[in-house]
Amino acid sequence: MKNINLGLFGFGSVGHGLYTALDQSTGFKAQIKRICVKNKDKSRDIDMQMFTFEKDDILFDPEIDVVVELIDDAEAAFEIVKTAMENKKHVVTSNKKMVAMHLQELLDLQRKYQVGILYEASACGSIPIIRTLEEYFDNEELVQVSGIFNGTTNYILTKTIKDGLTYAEALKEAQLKGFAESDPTNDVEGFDAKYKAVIIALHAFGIVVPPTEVLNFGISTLNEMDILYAREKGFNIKLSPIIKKTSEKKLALYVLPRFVNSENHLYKVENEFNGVIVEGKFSGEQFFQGRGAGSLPTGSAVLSDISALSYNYQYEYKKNTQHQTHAYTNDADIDIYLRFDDDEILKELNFKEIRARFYSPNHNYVLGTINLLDLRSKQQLLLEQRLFCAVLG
């Protein structure tokens, strides 16, 4: 193991959480060098002395080994990222947008350049979920990975669920608590746990998926009746990405609210809490759980990446590099509960199979089969009329 020196590009939540850890690590050889940030005014709470206010200062500094991007621009954060390995330097980042749209260009920056980039902080927070598909499920044939992806909207479900409140006031709590932003809708729309979706799909399945072709469907339109049902049928809601082989060559992906009953690994994962599951086709199911929002715990899991660093270690994308990749598609059937308004809004979606139907002075759903094509050309329509969507079992 050699003593590196970083690069740290932002000194925000995740910074600080990472600085917090370095300090208080025992036994590991790694230093701050210097810190680029853009507000030249802002107080900081370390040495003024560390940061710069130029990107140079660090892409072009021989003696930085690692560059470690913490931004929220994920176009800037990409052309940092591009320039540092061009400079032949390691990167590790927790920027999951920049990562999932910018996949496939980060693969080949790291096979023409021969560095490595990791980015365990990107997904499910403290959980090691794409280091274990790297290592424990390389070789191994997955059926689905699926999951809490995003602290944020599961600590604003356990809130209108186990604690009563509405929606916008679970919404507030998590703002006032550090875990959703000021404009939430990152989180609360699924795009966060798309992104992150995008990611684990290339080392559970080998497969680059663009984002832009993933439905993410989120928990804004969320109402009390929504809630009252998922009572009464005596499930939690939780917001789920679900990524899984639909034929033997075909995998499917998308992000919606998910109907969990209490048999569900998923069921008892609360607060800002992440869970994983890994369902392969001779292991079966494997269940992962941590923090999955705040400084420290994806501080932490950007220390560890910069650990692994210090002894060469590299993702191997051997589901990728092996050519056993599958094809993305839409093609695929879901199961769904429809919270409504109009009876014409059945028409427009075109289901496969209504099973059930419900209706009320305040409340009107059904329960039914459609198509991921169908429903994704409709959801703007869906989003307008503030309707919910929830995917069933």
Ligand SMILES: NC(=O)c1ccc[n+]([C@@H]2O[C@H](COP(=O)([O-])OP(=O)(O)OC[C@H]3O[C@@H](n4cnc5c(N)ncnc54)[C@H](OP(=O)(O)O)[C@@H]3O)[C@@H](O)[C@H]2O)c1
Given for the second form:
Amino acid sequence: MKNINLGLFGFGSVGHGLYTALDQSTGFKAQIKRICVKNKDKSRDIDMQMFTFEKDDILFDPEIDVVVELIDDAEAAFEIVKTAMENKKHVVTSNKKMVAMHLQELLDLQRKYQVGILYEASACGSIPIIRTLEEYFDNEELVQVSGIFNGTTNYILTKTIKDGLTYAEALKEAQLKGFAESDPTNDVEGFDAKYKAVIIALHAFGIVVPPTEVLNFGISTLNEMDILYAREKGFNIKLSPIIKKTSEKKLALYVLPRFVNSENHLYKVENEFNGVIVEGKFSGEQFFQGRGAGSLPTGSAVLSDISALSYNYQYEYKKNTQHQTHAYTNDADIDIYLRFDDDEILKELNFKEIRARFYSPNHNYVLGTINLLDLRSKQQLLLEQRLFCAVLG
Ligand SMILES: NC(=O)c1ccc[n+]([C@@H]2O[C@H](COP(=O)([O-])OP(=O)(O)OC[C@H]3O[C@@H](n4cnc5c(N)ncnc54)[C@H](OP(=O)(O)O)[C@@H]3O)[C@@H](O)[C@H]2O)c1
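Could you present the same protein in the form predicted in complex with this ligand, rather than the form predicted alone shown above?
Every chain and every other molecule in the complex is listed next, the one we just looked at coming first.
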């Protein structure tokens, strides 16, 4: 593909980042022909002639080769992407929610219309994890992929442990610095990290996991006692998705806070940075760190995908099509710390084993083993009672 003409959807943080990265790129060149945005009253800092508010101006323009979807509305994004692919246009997107919620449909669309969709920016921003899994680990059996996939929560957690801020203070600071949205639910409750983990699971293990099946328990119930516990034990707290084989053919995935000690690679991943640990059967542990969000880092990942399309690169999903894939399970035992108020909850949660109990006037906790199925079924109860749990180790 030569002289690529791009049709861009969205001119927010990532859209701007792509525009700048393209403008300043000394190597690869492509032209943005049109930009579709939503708000007619917003002032724009580039020529208004570039903009349209009508999606069909891009989707049905025969001169546009690649649709770059960078909007913040997952359902509208899917409609855009679907129509683009039906019109034989390749797609690049940064929209993790859209990709994770529609993975199977996107696989089917690619096969049916023989066009590619690349989405490196959707999982851990500038860390090239998807292409690494696709190209480098395409044949090696992986055992586990884990990490820090959300910069907002990592920023908040770093501030609580390192600077002694409370959760509320750290969240406010993250919002003031533009790392957290005014409604932080998507980040702090672990949805964002879950979408990324679902995408990574497809490329690492060949399996399409419906996001609704996956437990995401976030950091919104973290309190001073949990922070004190972590600090006293020398742990850092990370919101960490874990995707792991539980047996030869079974794969579990969950997003939970995690206490990590100084020997873990994730311990030193601070502030808005992301980290990914890939554990292969033969290669052992590999660690990747980088900026998981931000205008230019994300724009650069989008640019890299556009450049890859220029030499006809497409994901092959070898682990999905050629390898024996895994079945998804929530039947996995995990070791957790649970802060609680009333012993009743321990019975409800059906702990398999409790190894330590601590009671004091303002802090009760247990350390024990629980099945993910039990934890998932009582998630709402934990949230209602403002309890906090974290994976150990
Ligand atoms: N920000 C990051 O660091 C980052 C990192 C990785 C992935 N992502 C993902 O990238 C996507 C974009 O994020 P962002 O931070 O750039 O969002 P943003 O700053 O809020 O910008 C969103 C853009 O989408 C446009 N838009 C919304 N609905 C539209 C529609 N139906 N048709 C056309 N345009 C529409 C908005 O138009 P107006 O300008 O008219 O309002 C705006 O330009 C999201 O899916 C996000 O999850 C973001």
